[in-house]
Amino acid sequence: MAEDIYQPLDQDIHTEPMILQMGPSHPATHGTVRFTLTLDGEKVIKCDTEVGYLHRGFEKECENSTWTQVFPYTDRLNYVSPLLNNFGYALAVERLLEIEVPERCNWIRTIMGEISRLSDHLTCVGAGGLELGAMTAFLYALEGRELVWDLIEEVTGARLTVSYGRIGGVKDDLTEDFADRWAYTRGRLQEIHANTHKLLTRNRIFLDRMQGTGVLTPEMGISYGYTGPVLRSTGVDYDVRKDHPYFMYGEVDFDVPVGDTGDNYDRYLVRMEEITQSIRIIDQCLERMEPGPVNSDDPRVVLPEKEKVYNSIEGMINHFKIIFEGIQVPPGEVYSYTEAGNGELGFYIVSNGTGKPWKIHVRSPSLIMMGGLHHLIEGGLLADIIPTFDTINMIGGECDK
């Protein structure tokens, strides 16, 4: 009977795994995304991942739209840099017209694009310092994109939708004085980059949360189709600017960051050495470029001038038929990919000839990481999901189809 008093006391504790719900309705997973949870005390034993409902249907909006019309729904896919979305899909229409834009336009894209990506990694760094406790850091990332949205507003008019790309070139040159308020910027980014290192990068707390957390290989990455900074942080040397140049990004001079473990602390160190790395590229592309056109001279894409318009019998029909007909594309089918704030952006293109694309599919790489998420989650602990998240930086927009 004495023997049976003393029994282990875990026999009498319930062991069995909990189940749990974490989002929608968390402050943490970006309002659509759920985590079902399986855990082991704190430990996540299963995670399934559901990207949640954010349907506008990007896909069926575009296809039902003229080719021009799709611009604003690119804005819309990762929000946080819409230039590369921009970018991304005129140059895939460029190519299935098979037509070249003007060098300064080039320079432009890549120059406006490299902003963008500015915004995007100071949005990722500062919200993912702010979610591990680093108020002050994410103060000094959102000071960052407030001058870098400052610039892109005073180029294309808006902040965040902006809609500045067009095919066959862009809305509207750079401002005159845009040099030098990048002077200003530039000089102020630097200083904001340096105080977020000394805030973040040897901080005991921000190395214990983030070191050796979210753990990915190189071959999981590649097998789920990672790219971009979550790729590069296992160590694979992968960047479309790099390995299949665009715009003018072979003329200029740039590294591409990698890291060796692909834990979240490494592409928290990617992310910080791509924001120098962006800042070097427009650098040089304000010192290259030359005064020039901004547009394609072609009229089977580019609006005529207001005065031909008024003026012209042929400028009227043109104006008038590219705007109720539409931009009338070859038929054919692209796949055309360019490097986003989070990796490989495609856009897969298909026309029957009309002022309508016949198929639009957009390779959004937030929606492929997504896929691998469970992989990076498993195994470690509850909390961890909080940095593993935030460094895989899912952006709901692309995840719409």
Second form
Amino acid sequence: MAEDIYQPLDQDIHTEPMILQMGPSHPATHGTVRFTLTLDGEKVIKCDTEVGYLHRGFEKECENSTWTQVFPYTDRLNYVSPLLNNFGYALAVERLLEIEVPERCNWIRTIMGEISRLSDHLTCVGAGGLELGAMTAFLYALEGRELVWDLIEEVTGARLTVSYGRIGGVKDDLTEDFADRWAYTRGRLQEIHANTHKLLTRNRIFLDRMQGTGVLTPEMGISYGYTGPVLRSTGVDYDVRKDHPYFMYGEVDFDVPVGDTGDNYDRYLVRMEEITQSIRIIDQCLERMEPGPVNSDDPRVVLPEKEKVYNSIEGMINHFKIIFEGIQVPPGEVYSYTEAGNGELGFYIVSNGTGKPWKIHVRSPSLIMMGGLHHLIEGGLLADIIPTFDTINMIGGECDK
Amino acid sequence: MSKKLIDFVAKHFADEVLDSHSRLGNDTVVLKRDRLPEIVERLRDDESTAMNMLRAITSVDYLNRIPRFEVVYVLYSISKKHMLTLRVVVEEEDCTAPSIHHLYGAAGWMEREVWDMYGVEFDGHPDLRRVLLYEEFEGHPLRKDYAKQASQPRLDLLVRERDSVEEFNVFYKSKPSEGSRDS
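Right, the form predicted alone is done, so what does the form predicted together with its partner chain look like?
Following is the full complex, with the preceding chain placed first.
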């Protein structure tokens, strides 16, 4: 009976959803994060995100440190752009203290902040290429990041955990040959930027993987608290630097790029354009900044000069009190926010009038974006998680605090 | 900064407002907790306020004060570019607050984080789990009476995991490494 061995063609093949654990340390995820996926074939039906593998108790540690000792911890939030965290935290405490920093300090913070943003965006774009198989683009982007880190190293003395911000100023002035070194880095960065465009922007494989995947609508982006390049890619032009200028962003001229579809490709393009804008901001700052002091002259917050510390009793006592008792911040609370690499970085700080913070809450853009990530993943293919997760650019330290 | 938003809340919900002030560029209203979702919804939907984004939810533990906790909501309007901080007082004995997860998508995870760190329960939250810590964690670490160096009890392995460890040990002992030079 030969015909019996053939199955009827119209038979309904029984399938059932499969549960797949992706992570905690999947090679294509930047941070340690676990997705519990329910799959129907290759399609993701449900995604449950689990974070917290890098939790180090940032907020608890801060409550047990003096206000100044918090700076090294903020380095370890978004470790790709630590300077932005330093300055965001310094600004929050300065608002609570109601002190102004000198103009040159604000210029330096703007420059160094944008340099950090360059490093953040280059990493995100390069790693995105790498995960989709474009190793060359990754190497170019990392060369750019190395150059940027060389600049940071020259000014701050460290590459990654810089602790360059101070309450009432910065650690040190820029080095004398900073402008020359920037001129070199700038030229090279523009070449890298152009090369990355050539390698990726019209690349067929890249387009197929990025276009139309991980789509975010503006309404959902706002409701889920998305900020930064991810929200701007949907067409909402919300940028803290433009809407509520701080440091010197009100003085310089720059554009806020927006996308229109809110897919992965738009997020990539927004980040590429922001690299150009950051270079523009740094150029204007270097042109316009004037020599001057970089630290506030308020003896309550800034350490006295070493000469006074060693040669006068007042200087000695002042130094001792700031180091041991901490800066005395008046009681009160403030929510202060800045634009970090991934979005709005907010600090809600409460002081009870002593040298230690009573509470520091970080509004970390990554953690909030992870809260809505399942909407971007559900309904798409399993393989689309890789580009979506990259363009969200979750940074473990910031997300898990 | 104008006090328009504070006046708005005071006008429509006069009975609920405990205190309000505008300091350091932050407009703050301290509220009773029960009608919070209603107030937030009004602030979100009214055209003159249009607070369409929830920036943050957090909590503050004032250890020796009664009421002990405050839950802080930071609302923002992308179109109007104004911000309002709502603070809700929560007592230690009745450590709950109404959930606003149905008004903002972001509130779901933010409320989970507050529950994780402070142990404030949110009524009506569909999925109130820990978010940064693990399920078996005991206590809520950002409470001021949780010592910084406090340690957690060691977890027993699940039966399934323990079995696989024993199985591995038996296998390992019966068969020393093949690459070892002694054998």
